[in-house]
Each structure stands twice: as structure tokens, then as C-alpha cells.
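Let's start with one chain on its own, the form predicted alone, as C-alpha cells.
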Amino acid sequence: MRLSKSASDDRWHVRPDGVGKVTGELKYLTDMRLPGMLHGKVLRSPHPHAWILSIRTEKASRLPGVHAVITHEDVPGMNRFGIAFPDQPALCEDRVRYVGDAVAAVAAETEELAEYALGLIEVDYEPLPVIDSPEAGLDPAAPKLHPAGNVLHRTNYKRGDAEEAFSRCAYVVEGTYETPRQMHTYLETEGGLFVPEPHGRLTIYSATQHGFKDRMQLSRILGMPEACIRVVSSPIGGSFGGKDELNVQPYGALLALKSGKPVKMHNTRKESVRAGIKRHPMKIRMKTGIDGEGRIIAHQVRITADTGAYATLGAPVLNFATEHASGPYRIGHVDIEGISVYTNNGVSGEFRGFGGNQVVFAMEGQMDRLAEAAGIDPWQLRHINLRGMGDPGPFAQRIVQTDGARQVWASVAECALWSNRHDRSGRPEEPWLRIGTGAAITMHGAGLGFGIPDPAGGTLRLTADGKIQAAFGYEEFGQGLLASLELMLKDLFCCAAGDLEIVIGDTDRVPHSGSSTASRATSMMWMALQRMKGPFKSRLLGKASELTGLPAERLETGPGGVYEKGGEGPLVTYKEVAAACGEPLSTHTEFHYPTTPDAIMGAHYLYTYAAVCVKVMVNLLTGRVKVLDQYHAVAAGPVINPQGYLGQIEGGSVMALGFTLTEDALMDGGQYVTKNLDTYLIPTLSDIHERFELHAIEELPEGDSFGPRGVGEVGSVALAPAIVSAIHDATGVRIAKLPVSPEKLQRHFARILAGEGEEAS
């Protein structure tokens, strides 16, 4: 269906946290304050790479109003963190590896005093050679940033004999594609409130995408049992993957425990830019060949990722990029290698799309180049090679079959935007303005993949005050999880929103449901509720049967309580049922995210498909590109929350617009050139599309038991190749490096305007 407010009728649901957000009444975790709280600040390295010779904190410690100064000597447990591979020091002992590295931290009575105290901490450094690129890191003469060297992770996937197959190709194209270091630029920068509690407990109010994983890591750092740490982690003012790793939590926790007082920490935007993780910059070389009928028969890929100073999720990101580097295509002979390299640049990590955006940009660029070489319509070339029902996944693994690839392809093929792409009427008369249309397609895996613990679960409970309580360990960071859950519960119980109580983001109150990442939360909530609804409703109606004297088969849940089927009012309220139960009526489930039965590390089982068509206007004088129109087709199963679904795809496309046209956190010699948002251009209202249409394809094969797939990432993946394809359609210039540089385009356009012809970039 065409997803819009008018097409959604009463399912166009105002999110329960919406009013608070637009009025400013909602309190984020960084809004919290307590009487007598202190303010924490972190001293970070000025050098991208250096030995620490000495740290002297006496002057700062003696300052009146300073209650705690900490260094690595104050870390009682393991001085390392990292979700997948803990190699990042909470506080550096003897060496700094990037300009965001933390060396010391202070808690003082005011923020200004804490900042002043940082200036009194004396640190002697001995600068070391700086590795400012993966190529420099791979130089045999380069210093080792970590004991095992400068290679974090390698991937290798081969199928068939690509080298031999290239010799049989009618057309072969080669390209090197480069993608930028994109920032998450969430509205709420990293921060929180850290509160020592009686009996040695510690409560942490701080944004994360996985409270239980934070608790586990903090337990190791603090040398405390996990049960002594409570993590409250919602609501969050945006994350997009940027807050999945620990950020300020180690310092806030250590300062609170040392001072014995609540400590508030909140990064400035400048500090967030300096210390926060970014999207992995990648350089991707591809060589792809087709036969005379347009079938891809050979595909070679070499991926180099700059993971920065520490691992974070660099290895899984490279795994994901390797898996998705062949796109949604049948290819007989594949040869993919990837390498993720430590450098002294800013730390790279998890980001919406998880490595898919980079390689899909490259793969779809290859498809356009092949189509041009062979004289085949580019969308038809994709159709010739598209995977179909029954085909295995990119690693030849068994996957849940849908016809999503062909459905989204057909949707774009039939849309007016693509069908009219050759219609030049109505184009601007100004000779320096050109209009073009482009399209791209992708498949995107959800969940963490084979071999990685990916637990799920949830709890339903009838509370003493008569609320149907749903508790999940997920986080609301702006994606609309609360609205989706509310809609699912209303559908299950035909109840009113006022009958519900949703509990999320509090490790003391929710079960371990896994992380709110990898486009998995909606799917896992739906699957959990499918498991719990039967037992919960059976017990609830059974108790209502005892109270009413009617058989349970004649009863049903509804607004306010339990009804006789077809009745106009509740026979018994939920509160009356709860009172009769004596002890809380509850149901719980635990299960694992569905994974492929084939033992291939990181390989996915559930996929979402998307195709994008865009129209752009290119100004040959300024080199600026304006996206005028977008058409998205997404095959992700049933739409649970129309407004949230549309919001995810539209928001993801705006984020991808920045990735394509303007965003790059520039670095030089290990130092950020981009130090704040004043020199980092994210799209604003004036930059986004004038028109936007979304076709949500809900059909799933008969018997599919996996329900709705997540759409949190897929809206951001295929836009970049569609835009650069449209730029080529408009001007004849091919782009291989993002963001698209107006200056570089201008140089090409100068030749076009001078009548010297067009050339590829």
C-alpha cells in the first residue's frame, strides 16, 4: 500500500511520547538533576598517539569544591570496555591512541569548576608517529597500536572461481569507491546521572541501546556484581547506533563511587564530536563481469575499513559489509576480502546500516557501469540478476524465503517517477540546471547473525491496579518503539491505551530482551507477544470466568475489562480480575533471534528488501545537488505502526542524504578538522525532498511465521547509489566518492559548459 496518513485510517497512531517531545515536557536522562549532585568532566588526550610519561592530579584534588579526581589507578576492575572486543581503556594507563582518549576525570560542585580543575591536571606525553590511514597502518614499518598489530579483523568469502570467470565475461567494469566518516548527530549528546545508592548499589541513568550489556561491562570495570548496578536507559534523544557502546558511563560511575555523591555528566557537542564513534570510512575496490546476456558471472571485492583507535563493533561491521557486498543478486563466482585496520583516527563503530550503506553504494555503482557498458537499461540489468524465491543468501546460507527482491524491483519499475524518467518536458529552461533520475536496490539482514548471542523475550503481567503491563528490555531512542508496542497490545487485547502499562529501559524491571539494534526490536516484540498472548489471555479469561460464572469461551477482552462476546460493556474490570487473582497474573517468554541453520559466522536469516528511485536537480554552476522527488518500495512484512514505519524510512533517507551529499567528519594527521557542527553540514528542511512516496509491501509467503521485519535501517541504505545514478543521468558524470563534492563537480561541469564533453569521475 502507499503508506500515508489518509491510507492508514485509524492506525495512524499518535505516539504516546509524542506530545511530551514536541512540547518539551518530556525529561530525557540528561535532563535529570538531584540536590547536591556534582558535575563530571573528562580530560582527553591532545595527541592522537603518545606515551603517557606521568599524570599529576594534586593541584586539581586540592581545589575547593572538587570532590573526586580519578585516573587509571582508580579503576578497581578491568580497565577496558567494548561490546564485542574490550580493548578500549576506561582511563589510559601508559598510552593514548586518539584525541578522544580519556586520561583523567573530575567531579566538582559546578560544571565550570570541573572544567577549571581539568586544566590543573598535569600530564607529560611523548608523542609517537601517527597512523592516519589504513594504508599507513598496514605499512610493515608502522608502529603497532595493539599487541596483535594494526589489523583488527579480516574477512574472506569465495564461491566458484572468479578469476577464471572474468575471462569469460563480455563486459567487465572496475571501480574504487570511498565513503565518509559520518556522525550520528543525535539531538541529545552523551550523558547521564550516576547515583550511589544505599547498601553499595549504583543507579545509572544514561542513554544506551542495551542496558544489560552496559551493566555487564560496568560490572567488570567497577569490580561490582551486576546485581548491584541498575541501568535506566530510556528515553533517549537519538542514537542511530552511536550510543550502543559505553561513552560517559565509566567516568560517571567511577566518580560517583569515589565521591559518594550523584554525578551528572553531559558531553558538549564539541566533546561529542571528538570522542563519539562515527560511521566506518571505507574504500571498496570492485571488479564485476557480465556475460553477453547481462548475467553477472564474476564479482571481486576488496574492502578496507578504518576502524580507528579501538575495535568497538568494527569486526561485525566488516562481516556485515562482506555479506552484503554482492547485493541482492545471483552471482556464480564471488571473491570478497575485507580488512579492518586500526589507526589513530577517531573511533568508528556501529551506525545505521551497519556497513551495508558503504558496500551497496559500490555494488549499485557497478550495476550502473555494467549497464552502460553493455547498453542495457540499468533497471533491466538488475532484474536479469535479481535473486528470487528459493535462492540462498549472500553466503549461500539458508534464509527465510520471501519474494521481496522482485516485489520492490517491480514497484519501482511501475512507479511514475521511474516510468517518466526519459520525459524531458517541464525541465528548467536555465541551461545550468539539469534534471536526472536514478534508482537502486538492496537487501538488508536483521538481527545479529549466526554465532552471536542474540536473546529475546518479554513479560506480560496484570498489575494490581488493573493494567496489562508489557515489559521488554528495549529502549525508546526515537524510533517509535512505544507506539508500535501500544498498537500491538491494543490489537491483541482489543483494549484501550489506558488499560496498558509499558515498561522498558530499566534493568531492575525488565527481562533481558537483547539489544535495540540491527532492526530487531519490532520483530522480537511481535514474536514474543505471539508466544505470550495465548497463555496470558487464557489465564485472564479463566479468572474472569470464575468471577462471572460464564464459560471462558464466551468471554473476550476489551476496553476496560472482560466482556461477554458481543456485549456492550465490561462484565468485570481488569482491576477486579487482578484483585481476585491474589498474586500477579503473568506470563514470560525467552527465545533466541531466528538464525540460519548454516554455521557461517554473522550470516543472516531474515532480510528486508528496499528499492529507491529519486529525481535530482544539479546546478552546473555551483555543483550543488537537490533531491526533488523520492519513491521508496520496502518489503518488510505487515506494517504494525504506519506512522512509525513511514517515519523510519523518511528519516533514514534524510540521514542517507547527508551521507551522500554533505557529511564527512574530516581528519588530518589524527586530528579532527571538523571540530563541531558549525563546519559539519547535516540536511535541514530546505535540503530534503519536495515529494516523498512510500510503497510498503506487506505480503509474506503463506505460512511465514516471522511477522513484521524491522525497517530501522533499510531506509538509509540504497539512497546514495540512487542519487549518484541520478546525477549521472543529469550530467554524465559518475561519482565514486562520497560525499559528492560540489567543487569536484564544478570542475567537470566547467568542461560541459565549455562544450568539451563529459567524463567520468
Given for the second form:
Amino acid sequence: MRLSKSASDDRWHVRPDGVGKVTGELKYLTDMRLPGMLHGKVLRSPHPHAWILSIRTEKASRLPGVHAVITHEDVPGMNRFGIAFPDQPALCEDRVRYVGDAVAAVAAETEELAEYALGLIEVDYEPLPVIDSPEAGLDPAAPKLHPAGNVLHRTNYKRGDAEEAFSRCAYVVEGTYETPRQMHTYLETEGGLFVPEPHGRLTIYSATQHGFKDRMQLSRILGMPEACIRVVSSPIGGSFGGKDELNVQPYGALLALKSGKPVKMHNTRKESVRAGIKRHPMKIRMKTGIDGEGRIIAHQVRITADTGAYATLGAPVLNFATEHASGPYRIGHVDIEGISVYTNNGVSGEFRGFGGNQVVFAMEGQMDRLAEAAGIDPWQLRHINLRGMGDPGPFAQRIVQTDGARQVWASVAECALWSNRHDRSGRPEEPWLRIGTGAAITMHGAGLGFGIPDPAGGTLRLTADGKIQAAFGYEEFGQGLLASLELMLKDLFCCAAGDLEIVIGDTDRVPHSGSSTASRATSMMWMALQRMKGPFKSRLLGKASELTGLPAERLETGPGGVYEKGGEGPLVTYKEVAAACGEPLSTHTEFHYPTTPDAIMGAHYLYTYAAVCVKVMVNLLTGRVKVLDQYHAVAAGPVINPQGYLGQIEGGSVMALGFTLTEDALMDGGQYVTKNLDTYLIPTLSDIHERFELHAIEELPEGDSFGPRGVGEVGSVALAPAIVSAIHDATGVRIAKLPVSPEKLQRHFARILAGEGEEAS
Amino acid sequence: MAQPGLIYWKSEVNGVETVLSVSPSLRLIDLLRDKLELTGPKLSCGIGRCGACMVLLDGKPVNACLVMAYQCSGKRITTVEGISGQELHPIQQAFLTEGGFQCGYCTPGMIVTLKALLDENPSPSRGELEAGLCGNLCRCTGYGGIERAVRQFVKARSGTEPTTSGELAAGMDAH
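Given the form predicted alone, state the structure of the form predicted in complex with the partner chain.
So here's everything in the complex, that chain up top.
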């Protein structure tokens, strides 16, 4: 279906959290305050790399109005965090490794006082040589940033004999692709409220994509049982992967416990830039060869990722990049190596697309270069090589089959934008404006992958006041999870929105159901409800049968209560059913995200497919590129929430537009050059064009039991290669480094305008 | 009587006369969020670039992070909380029905800016809309839902439907 409001009928749904958002009434966790609360601030390193010789906090501690000053000596438990590999100090002991590293923190009666107190903390540093690139980190003479050296992780995947196969290729292309340090730029910066409770408990109101994981890590840091910590983690003003890792939570928690008072923290944007994680910059070398028929027979990939000062999810991101570096293609001989290197450049971590964006940009660039070398239409070359139903996954693992690859390919092949790409009518007359069209395709794995605990679950209850309550451990960070869940529950029970109570984002009230990440939450909620609907309905209708004297088979759930099938008005209300139950009626499920049966670390089982076609206008005088039209095809199974689905693909694509054209958190010698939103430019309304079409392909093979696939990430993956392909179509210039530099384009264009031909590298 | 170093601050905030004793260098955003607990205006970049803190000062949109308390004493201040009356303002309604928000953190600033823009110019061209919203960033929607909301609002108010390349698109230029 062409996804739009008019095509969605009543499934186009006003979000349950909508009114609070448009009126400003909704309290985000950073909006909360309590009487007598203190303000927390963190002292961060001025050096990207240095020894800490001494820390003196006496002057700050003596300042009236300062209630707590903490250093590493105040960390009662394990002074390390990290979602996958805990190597980041909450508060540094003897060494700082990036300019966001925390050395001390203060809680004071006002924000200004806390800031002033930070200035009274004396730290003696001895600067160390700065490793400002992965290449520098790999130099045998480089200082070691961590005990095991500067290599966080290596990957290696081989199939066949690529070296030998290259000798049989009719065409071989080689390219080196570079991608930027993209920043999540969630509008709500990190923060929250940290409240000491009676009986030694601590309540944390702070954004995260996985409340239970935060609770586990905080329990280790604070040396407190997990049961003593409550994490309330929704609503969130955007995350995109950027708030999955702990950020202010260790400081807020430690300060609250030390001062015995509620502590509010809210990072400034500058501090958020300095301390926050970014998308891994990657340098990707690819050598790819095809035979005379256009079949890819050899593919060699070398990926170097700058993981920054600490691990976070650097290893899984590299695994994901390695898995997706062959695109959705059948290739006989593959040789991929990846390396993720520690540097003093900030910290890289999880970001929408999870390493797929970088390598798909490279792979699709290779496809265009091969097509040109062989004189084959680029979309046709993809078709020749596209994986089909029954083909294994990129690591030759068994995967859940769909026809997604061919469906999205065909959708673009047939769309007007691609079909009319050679039509010259309507083109601008100005000789310095050029129009071009490009397209790209991707497959994108969902879930955490083989070998990683990826639990899911949920609970359904009938509450005493007659609400059908659904409790899940997921978070609403804007993606529309609440709206999707409400739609699914209304579908299941044919009830009214008012009959529902949705509970998420509170570790005291929800079951463990895994992280809201990896495009998994919608799938997991759907699968959990499939498991729970039978038992829950049968008990509910059984109880209603006792109350009405009618057999359960003749009853059904509806708005307000239980009906006789086809009858008007409920025979008993949900509240009456609840009152008649001795014990609260509830059903719970726990299961694991579906994984491939083949034991390959990180390999995925469920994939979504997407293809994008774009039309761009390039200004040869300014080097500026404007996207004029976009067509997206996404094969992700049934559309649960059309507004959310469309919003995720539109939003993901505009985020990718920034990745392609403007966004780079520039660093120089380990210091951020780009510190705020005046120099870090994300797209505005004027950067987008109103023409945007989304074809959502809902058909799944018969018997598919996995239902809707997530679309949180896939809209952000294939746009960059489509845009650079369109720039080439318009100007003959091939781009291999993102963001596309207008200055560099101008230099190429100067030659074109001088009539020296259009071919350039 | 204001304490030493503080100023006597009196303004009409969302239609209510409000009197405070505050530091003159207090930013309006902090005054609203911390002193008056009006947390609709959001703080994001702090340098007037993102528009999340936008409020109306005597009907004109301003970044509340760039205005000091002393600069707005005696003026009429409207935050997103003051935009709707008994019912939602039609712009808010359009945001709801068209999906003009996701995480919602930019939404108050976006709605405040649009209120001022559309009050002044009921039928903006695409170029005028681009200029009007150039100081409001949204990271979630990609602006698609926001643009549909504006379109729907304009249509409902004028009773005419702007064509796809009509009113809102008329300002498109080749930059």
C-alpha cells in the first residue's frame, strides 16, 4: 500500500500520548522537580588523554549550599559501566581518555552554585599523547588506552576463495569509503531526577532504552541490590540509540545517595555533545568483482571503526557492519575483516542502523561503480545478484524467508521516479543546476543476533477497576510504541481505548521484556500478545460465562465488557468480571527473540528490506545538493500503526539526509570542533522537499508466524548511497566520503563548468 | 519590594498577571520552567538554534533561552500552555490528527512558532513556511507530519485545499 493518512482509514490513529505533547502538559523526566532538590553537575576532563595526578575537592565541599562532592573514592561498588563490556569509569581514578570523561561531580542548591563549585575542584593532570585516529591507535608505538591494547574487537568472515575468484572477474572495482561521526541530536538532552526514598531505596527518573539494564548496571556501581532501585524511564524526548548507554545516571544516583536529597541533572547541549556517544566513523575499503554476466563472484571488505575511548557497543556494531557489508546479494567468494580501534576521540556507540548505514553506503557505491564499468543498468545489476527466497543470510546462516528483497527491488523498478529518470522535460534551464536520479537497496537485521541474550515477554491483567492492562518493559521515546500497542490491543479485544491501561517504562511495574532497540519492540509486543491472547481471553470469557450463564463460545469481548456474539451492549462489564474474580486475572509470557539455528555470533534471523529512489538537484556553483523527490519501498510485514510507520521512515530518511549532506561532529586532536547546533547542522524544513512516497509492502509468505517487523532503523540506511548515486547521475562525480563536501564538489564542478569534462573521482 | 540584586518582575503570563522577584540576568526559559513550573517550553541547545523554547512575547515568537528576565518584564508572554483554551487550538488539533510529532520535545516550540506565523500569514507559501520554521528543529518526524499538519490547518481555515504543488509549494526555489 502507498502509506498515507487517506490510505489508512481508521488505523490512522491519534496517539494516546498526543494531547499531552501538543499542549506541553506532558512532563518529561527532565521536567520533573521536587521541593528541596539539588542540582547536579559533572566535572569533565579538559584533556583527551592524561594522567590524573591528584584531585582536591576541599574548597568545593566547604562552599555553603554545596551538599555533596564526589570522586571515584565515593563509588561504593564497581566503578565501571558499559552496556556490553563495562570498561568506562563512572568517575576516573588515575587517567582520562576523552574530553567527556568524568572526574568529579557536585550537588548544590542551585545550578549556578554547582557550576561554581566545579571550578573550585583542583585536578592535576599530566597530558599524554593523543590518539586521534584508528590508524594512530594501531601504530605499535602508540600508548595503550586499555590493558589489552588499542584493538577493541576484530571480525573475520570468509566464504570461498575471494583472492582466486578476482582473477576470474570480468570487472573489478575498488573504493575506500568514509563516513562521519554523526550525532543523535535528540532534542531532549540527557538528565532526570534522582530521589532517595525511605528504607534505603532509590528512584531514578531518567531516560534509557532499557530500564532493567540500567538498574543492573547501577546496582553494580552503587553496591546496592537491584530490588532497591526503581528506574522510571519514559517518556523520552528522543533517543535513536543515544540514550541506551548510561549517561548522567551514575552521577545523579551517587549524588542523591550521598546528599540524601533529590538531585536533578540536565545536561546542557554543549555537555551532551562532549560526553554523549556518536555513530562510529568508519573507513571501509572494498574490492568487488563481477563476471561477464554481471554476477558478483568476489567481494573483499576491510572495515576500520573508530570506537573512541570506551567499548560500549563497539563490538556488536562492528559485527553488524561485517554481516551487512555484502548487502542483500548472493556472492560466492567473500572475504571480510573488521577492526574497531580505541582512540581519544569521544565515544562511539549505538546509533539507528547500528553500523549498517556505513557499510551499505560502501556496498551500494560498489554496485554503481561495477554497473558503470560493465555498462549494465545499475538497478539491473542489483537484480542479477539479489538474494531470493530460500537463499541463506549474509553469513550463510538460515534466516526467516520473505520475498522482501525482490519486492522492494521491483517496487523501485516500477516507480515513476525511477522509470522517468531519463526524462529531460521540466529540468531547470540554468546551466549550473543539474538533476539526477539514484537508487539503493538494503536488508537490515532485527533483534540482537545469535549468541546475545535477547529476552522478551509481557503481562496482561484485568485490573480491579475493569481495565485490560498490558505491561511491557519497553520505552516510549517518540517512536509511537504506545500507539502501536493500543492498536494491537484494540485489534485483539475489539475494545475501546478507554478499556485499556498501558504500563511501560517503570521497573517496579513491568516485567523484563528486553530492550527497546534493534527494531525489535513492535515485533516482540506482537509476538507476546499472540502468546497471551488465548489464555487471557479464555479465562476472561470463562468468568463471564459463569456470570451470564451463557457458554463461553457464544461470548466475545467488546467495548466496555463482554458481549453475546452479535449482541448489542455488553452483558457484563469488565469491572463486573474483575469483581467476580477471586484473584486478579492475569497472563504472563516470557520468550526469547527468534534466532538463527546456526551458531554464528551476532548473525540475524529476521530481516527487513528497503529500497530508495531519489531525485536530486546539484548546484554546480555552490556545490550544494538538494533532494527533490524520494520514493521508499519497505518490506516489513503488516502495518500495525500507519502513522508511526510513515513517521519512522520519513524521520529516518531525514536523519540519513543529514548523515549524507551536513552532519559531522568534527574533532581535532581529540577536542570537539563542533560543539552545538550552530555548527552541527541537522536538516530543517527547508532541507526537505514535500514529495515523499512510501510503499509499505505487507505481504509475507503463507504461514509466516513472525508478524510485523520493526521499521525503526531501516528508513535511515539506504538513502545515503541513493543520494550519491543521484549526484553522480547529475554530474558524473562519484562521492566516497560523507558528508558530501560542497567545497570538494565545487572543485570538481569548476572543471565541469570550464568544459573539461564531467568525469572525476 | 525586591531583594537586593533582584528585580521586581511583572508580566502577563498566559493571561495571568504574574509578579516575581528575580535576578535580572535570569533567562526567560529558566524563569518559566523553574520559577513558574511552565515546562511546556523546552530547553535543548541554549543558543537560540533549535526553537524548542519558543514563546510569544507580545505575540512575536522569541527563543526564551536568549531573552533575559529584565527584557520581558511588563510584556505579554504566551507559552504553549497558553495556546489552547477550553479546546485545543486548531494547530494543536492538526498536529494530533496528522502526526506532526513523535517524541514531542520540539512540539511546543513548533506550535508556538506556527501560531505566530499563521496568525500573521494565514496562507503561507512553502518558502514563507520554510523561513518561518527555520529556527525550529525536529529530529523525529523529518518534518513530513508537521508540514501535513500545517496544510490541514490552512485547508480547514480557508475551506480550500492547497494542491500538492500549490500554495505551500509556491515558494520552492532552486537553491
